[in-house]
Structures are given as structure tokens and as C-alpha cells.
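Read the single chain below, which is given as C-alpha cells and is the form predicted on its own.
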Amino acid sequence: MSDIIALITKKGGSGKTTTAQALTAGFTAKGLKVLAVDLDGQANLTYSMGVNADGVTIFDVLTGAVNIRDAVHHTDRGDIITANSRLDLADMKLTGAGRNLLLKNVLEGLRLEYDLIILDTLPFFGVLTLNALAASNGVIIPAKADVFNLNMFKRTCDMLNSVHQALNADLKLYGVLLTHFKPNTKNTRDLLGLFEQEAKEQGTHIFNSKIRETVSIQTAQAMQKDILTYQPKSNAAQDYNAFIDELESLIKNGDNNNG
């Protein structure tokens, strides 16, 4: 059975989609079969992976219009189920007592076919985020190394704890990935200490790997490429490769924390 990992944050610009793309490409390069699911109506992951968002999307799957296998797009850097702006209607269109379990139910049929499934969510705790958390066994919180993301981190953990208790007892918080990291500044070092303190209080940890800030990430996305392929020797590519190795070890060892 594949691991299903959701990238969750309540703060935009935290590197969530970049991380989803890097994980998909990086684990695919390691020989794993990986599926990314774009759950954000902005469809940034869909665009970055070079896939047309006008066809069948995850919205069609969740509303029961198509079979999930008919929504899978294949690329040389991993498979993806796309999103488009119709997902903005999800909170109105996905109704009924079981609406928070729709994604979990449709992904069950694919879990034997993939080694890893990555869920890229929107920075809003609506029905799609709840679906992602209900379907996942692991969560990563990408957080920009600034005070606003620090404040949002605790609120995100509070929400994960609630979901763990009410919706998904198997949900684990793998940890916090700091992005836009500037290791040589005092402000970043101070914030790192505060993040580590908050993570300890929440029963989790900050990943050893930090993603250094670089303009090459934005350039790669504009070119519809992942940073590992576009500029493999860049700081960000090196950092993401280190993070992928760290996450792979954590998953294999089963060393994670309750959400």
C-alpha cells in the first residue's frame, strides 16, 4: 500500500506546491511510482508539471463524473491528477454526510498501483483540505522562515489534532519543512529557534533539511519544470534532494509523530 502524504499550510507562498513537485520528481527519479494530486483550484502544480488543466480533473473524480484512472496524466517526472478553477466550487458542490471521505474512497483503488501519493492542497481549511487529511497517513507542513508562518504553524497543528481525533486516527505529522531559508541572517537563526521550540511543544520536529531561498525555483516553474531537473546543481535542488533522502529514511523507519 502506498504512503499518502498531504502538504498542508494555512499560509500562501510557503513553498507547498514547489515541494509537492520536487517530491514527485525526486522520488520518481529514485525509481518509485509516484502520483501527485492537485487539490488547489489555482492549479499551480498542474501548470508546473506541464499538464493541460482543461480536461478531466480531480473535481470530476470527486463528483463521481469519471473514474479516477481516467483522470491520471503520465509524465516523465511522475503522474498527476490535475486541478482547475472548478475546484473553487468544492465547498458548495461536495455535499452529504460522507463528503470529507470522498478522496480517501477514490484513492483506495490506486494505493496498490503507486509507491507514493502526494497531495498538494490549497491554503484554506475547507472540504478539500479535510478530504486530503482524511485520505493521508502523513502530513508535511511547509513553512516560510518568517514570523507570519510561525504564528500559522500552531493554528495548523491545532487543526491537525482535531482531524486526528475526529476523522483520521492514523494521521501522522512527519514534520515541518522550512523554505525560503536564509541561513546567514540573524533573523532567520532567531526564527529557527522559535520554530524548533514550537515544534517541540507540538510533539514534532523541524526537518534537518532547509530549502534555501533562490530565484531559480520561480524560473523553473515558469519553464514548467521541477527544480531538480531544471537546475540540478542549484542550492534549492541540493536542499530538496537532501530532504527527499531524509523523508525516505523517516518513512522507512516509521519514525513520525501523531498529528
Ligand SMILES: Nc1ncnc2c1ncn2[C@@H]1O[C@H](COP(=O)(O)OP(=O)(O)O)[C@@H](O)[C@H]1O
Contents of the next structure:
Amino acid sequence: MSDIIALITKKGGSGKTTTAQALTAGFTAKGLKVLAVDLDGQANLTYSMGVNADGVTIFDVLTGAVNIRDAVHHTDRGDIITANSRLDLADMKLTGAGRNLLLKNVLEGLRLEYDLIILDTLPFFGVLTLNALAASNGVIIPAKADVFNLNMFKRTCDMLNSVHQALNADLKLYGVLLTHFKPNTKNTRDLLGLFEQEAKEQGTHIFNSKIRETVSIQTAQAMQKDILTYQPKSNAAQDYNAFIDELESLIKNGDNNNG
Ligand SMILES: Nc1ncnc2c1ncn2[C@@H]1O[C@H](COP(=O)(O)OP(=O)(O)O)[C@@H](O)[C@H]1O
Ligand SMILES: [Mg+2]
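Next up, the form predicted together with this ligand in place of the form predicted on its own?
Every component of the complex follows; first up is the chain already shown.
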């Protein structure tokens, strides 16, 4: 049965899509069968993975127009179900009872075929993000190491607590991944302390691995490649590889604790 992990935060530009892409590529390179689902109408993940956004998207699957199997695109760095701007209509079009459980239901049919399903979301707790949270068993909060993201971290946790009660009692918060990290500045050290304090209050933790600010991430995405492939020796590629190992052992230990 696959793990389903959502990248969630109320803040834009915090590294959700970049992390979704790195996890998809990195776990695929480790030999896992990975599916990414792009739930953001901006389609940044779709673009970054080099897939055309004009065809069938997750929106067509959620409306019931298309079978989920016919929406999967294969790449050598993982499978993806794409997004495009029609997803911007989701809050208007996906109505009725059970609207938050559509993704959970359609993914059920694929869970035996994938080791890992990664959900990239948008910084807004609308119907698509609620669908992601209802379908997931784990959440990662990516946060740019700045004070605005620190403020939004608390609000994201408040939302997650509400979702936990209302939609998905099994949802686990795996932790907070700091991105755009500049290790050698006083500002970052101060912020790290504040993030750690807030994480403790929220009953979670900051991952040991932190993703350093690395310009070639943007170049890689412009070239529709992931950073692990594009520049495997870059700071960010090393950090994402360390994060993938850290996450893998966290998931395994969690499974052991449950079983
Ligand atoms: N570690 C990093 N170093 C430098 N730039 C980064 C890093 N992580 C992400 N970026 C860039 O920051 C911008 C926002 O990242 P993105 O993953 O799209 O955030 P989100 O999906 O949360 O909006 C993108 O242009 C991306 O290339
Ligand atoms: Mg994004």
C-alpha cells in the first residue's frame, strides 16, 4: 500500500513544488514506484517535470470525466497526473456532499501500484487542498526560512488541526522542511531557533536536513529538470538526497511503530 504525502502550507513560494519534484525524482531513482499529483492550477510541477499541461488533468479525474488510469503520464523521473488552469475552477465546480473525498476515492484504485504518492498543493485551504489532506497519511510543511513563513507555519498547523478533527483522523505531520536556507547568517540562526520553538509547541519537529538556497534549482526548473538530475553535486541536490534518506527512515519507523 502506498504512502501518500502532501506538501502543505498557507504560504506561496515556500518550496512545495520544488520539494514535490525532488521527492518524486529521488525516490524514483531509489527504485520506488512514485506518482506525483499536481493540484495547483499554476501547473508548476507539471511544467518542471516536462509534461504537457494541455491534456487530461486531475480536474478531469475529480469531475468523473476521465478514469484516473488514463490521466497518468510516465516520465523517467516518476509518474505524474498534471494540472492546468482549469483547476482554478475547482472550488466552484466540485460541489455537493463528499466533495472533499473525491481524490481519496480515486487514488484508492492506484494505491496498490505505487510505493509513494506525492501531492503538490496550493497555498490556500480550498477544496483541492482539503482533498489532498483527506487522501494523505502524512504531511510535510515546507517553509522558507524567513519570518513571514514562521507566521504562516502556526496558521498552517491550526488548519491541519481542524482538518485532523473533521476529515482525516489518521493524518500525521511528518515535520517542517526549511528551504532557501542560508546556514551562515545570524538571521537564519535566530529564525531556526524560533522555528524549533514553534515546532515544539505544535508537537512536531524541524527536519535535520535543510535545503540550502541554490540558484541552480531555478535553472533546473526552467530546463524542465529536477535538481538531482541537473546538478547532482549542488548544495540543494545533496540536501534533498539527505532529506529523502531522513524521510525514508521516518516513514519506516512510523510503520514499525504502527505494526
Ligand atoms: N532551495 C532553493 N534555493 C533557491 N531557490 C529555490 C529553492 N527552493 C525553491 N526555489 C525557488 O523558489 C521559487 C518558489 O519555489 P516553489 O517550489 O515553486 O514554491 P511553492 O510551490 O511553495 O510556491 C521557485 O522559483 C523555485 O525555483
Ligand atoms: Mg507550487
